[in-house]
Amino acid sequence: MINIRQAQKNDVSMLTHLARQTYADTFGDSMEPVELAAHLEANLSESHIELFVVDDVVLIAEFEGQMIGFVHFSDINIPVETPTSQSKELQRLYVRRDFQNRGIGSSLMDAALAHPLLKEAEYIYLDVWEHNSGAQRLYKRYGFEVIGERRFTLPSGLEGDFDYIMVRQGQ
């Protein structure tokens, strides 16, 4: 059975090693070690966790006591043109690989468009990478569209791959 749980500041540390994993395993083999390391520590150290806990939402998934996926949403930073003040973004839903395709991500959406931040939202934007086919259907079935694409900014100033930027009406 499956826990959602909003995360507290003790969890930051093990939320912060879920973090940092979740995204090494679903990003890591398409930039540089050194890169990646930066990019972790730029943006997913224990510091940056503990903000995002502190003034954002993140939603915890538990299995058998253990963190197995998280989904962190907030007011709006993605650039797009003409957000509204009732705009909102789902910054990031990870899933440990192990655990994925059994339904998690849809728990963690499900919890997270529930919530009041985004249950009350105009529009709920997103950025989603190009290869990421597997996040891409599950926004989809959530009736998120495409709108754009922006290209990810590596640590070191080059430029990646794109992200695909997605919106959704809200209800």
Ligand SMILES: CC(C)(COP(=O)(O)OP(=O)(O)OC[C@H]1O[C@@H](n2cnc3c(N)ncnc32)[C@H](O)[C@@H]1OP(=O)(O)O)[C@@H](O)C(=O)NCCC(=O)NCCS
Contents of the next structure:
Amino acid sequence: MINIRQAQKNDVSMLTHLARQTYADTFGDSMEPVELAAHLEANLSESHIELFVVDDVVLIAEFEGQMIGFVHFSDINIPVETPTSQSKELQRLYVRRDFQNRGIGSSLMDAALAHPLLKEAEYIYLDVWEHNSGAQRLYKRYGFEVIGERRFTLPSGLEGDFDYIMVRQGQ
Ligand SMILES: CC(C)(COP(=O)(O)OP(=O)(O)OC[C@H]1O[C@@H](n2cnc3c(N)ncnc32)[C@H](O)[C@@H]1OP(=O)(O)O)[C@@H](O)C(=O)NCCC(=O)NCCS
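Can you give me the structure for the form predicted in complex with the ligand, which would complement the form predicted alone we have just seen?
Let us now look at the entire complex, which starts with that chain.
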């Protein structure tokens, strides 16, 4: 049985390790090592994760005391044309590689959608790498639809692949 709970400040160190490892496992082969290191430093340092935990909502999945996944959501940051004040964003859904394909991502998504921040949202947005078909399948199962795309810019300033922007209603 997994346990899902809201992250606290004392989870930041372990959460940072999990986030960086899962990002590198998933996207590391698609970028140069120097770009990967710069991206992790610019987006997933301990200070970023602490801000996510304090300012946004992070729910953690645990199995036998180990942190095996998390979901992070917040007010909307994706630049969409007509966000309402009730628009929210699913920022990250990460499951440790050796625990994927066991329903943990779906359990985290269920918990996120049941949380008041997303339950009361008019629209929930997210973005996902165009080549991340596994994540896209999960999001489509939950009713997210692609409404646009934007180019991912690498830390060096080079243009990368596209991210799809997806949206669904809160309830
Ligand atoms: C995308 C991600 C969050 C999905 O998490 P997950 O725990 O693997 O998701 P689930 O197990 O709920 O669903 C994945 C698949 O496993 C299947 N599955 C679920 N429970 C299962 C079980 N008990 N036995 C076998 N398969 C199962 C699902 O049907 C689904 O099938 P599909 O690939 O055909 O769509 C995870 O792969 C991940 O963290 N990837 C790296 C980071 C990432 O890409 N995040 C999303 C973009 S930000």
